[in-house]
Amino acid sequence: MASGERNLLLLNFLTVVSLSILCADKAFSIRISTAPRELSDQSLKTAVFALGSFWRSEAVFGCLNGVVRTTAGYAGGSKINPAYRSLGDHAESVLVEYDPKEINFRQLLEIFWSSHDPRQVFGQGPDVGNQYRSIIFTNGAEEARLAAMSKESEQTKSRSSIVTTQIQQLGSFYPAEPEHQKFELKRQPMLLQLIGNLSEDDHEKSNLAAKLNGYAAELCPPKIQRRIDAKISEIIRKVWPVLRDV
């Protein structure tokens, strides 16, 4: 479903819902459940990557099966408590919390390489600067080995240019300010209305928000993008907020 068509369908849906509210003269809130399936934090693993603007980077990973939460932030530098307007030598990064029973670090690396140009020096597309450099952050020797192997494999695809991606042991990760979390989703007011205008805390921690952030940016794998299209179409057909997950 094209983004223009999706927005038109959502607009029609929200118009009908608004009329229903007026006729019923009752308080009403559109709400989609944001709770992922039960997983303890102890069962999750984390990975951190830098691949350009963290707005897009967060959307890249949010839709993947097995990814539970994503957080935009800063890593790779020495400045304490960096901020968007004062991040020092940090890179814009994304922290990915994932279920290792469904997706592993090697698969996340594949998404990392396919989602940006690792041969561009200190930047991605029009975003140029040290904060947009390409980095794989690792936890322990095994992740460092897998990262090095994947970089070597990426380099063999073309010898005419150098893969500039750095591999660093992860130090501190600083979450970005609330306005930078799920940025692509926040650019879609109709989707925000559809899910009930989540709190800032929910935007950072919600599995649903992570998936819809990727969907809003049209960066989900095609199968997942179509599945979410179908869920939204189902809501529109029923003219009632029945969607509980994607």
Contents of the next structure:
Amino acid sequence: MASGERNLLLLNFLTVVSLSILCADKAFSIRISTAPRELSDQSLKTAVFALGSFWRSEAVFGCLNGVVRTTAGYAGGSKINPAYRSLGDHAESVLVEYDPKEINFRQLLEIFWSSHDPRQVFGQGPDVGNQYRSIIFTNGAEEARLAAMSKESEQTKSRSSIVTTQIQQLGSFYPAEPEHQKFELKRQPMLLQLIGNLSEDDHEKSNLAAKLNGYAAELCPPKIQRRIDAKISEIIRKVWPVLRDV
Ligand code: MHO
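Return the structure block for the form predicted together with ligand MHO; the form predicted alone was the one displayed.
Then the entire complex follows, led off by the chain already shown.
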């Protein structure tokens, strides 16, 4: 067998093994598949948040139970067809597609508040600029109410500085360029190898890629981070073939 073919088989095999191991766990109760649109879109809800660099924002939400897919993109501004180097007045944002039976908007808001510093002005962490501002995008009156209540409660935690987060009705969300999708995962060739060679399109829609993107950035909730860690070590220990002889 040509070595290219063997590598391909190996990658496919590893994909199946890693997927089935990850799927076997209750924590990953959403069916994990690399096939696009694994849950019917009608049963999913979407939410959009801006909380600094979208590389990190995608990772924050990607490995929560109930989050099916994430997309990095631009929102909150008026520029038509923004791009990374010319995003105009948009903020780097993340589109979160979630199963409302497993996680709700209120819980997503909690993750939003605990995952960045909403009191930082004109930037987030080391990143400076308007594109890193904090925004909760809402869809309808109920989400706007929940967002406003959560902001009030965040403000009451300390009166010595102002919570800068904006609350806006979502207008357009523009997905960012492919190289910005699941950026944290793309930085880790070993993890990419574990899930096989996905096409860019499958990669963007894959639930497993979203989870591993969070894991790669070490931004999963600690329990999930440890569980994925253990599973990856197990795969490497038990399954990875080692060439001992020729
Ligand atoms: N601190 C990041 C910002 C990237 S971002 C997607 C960097 O490494 O440049 O805007």
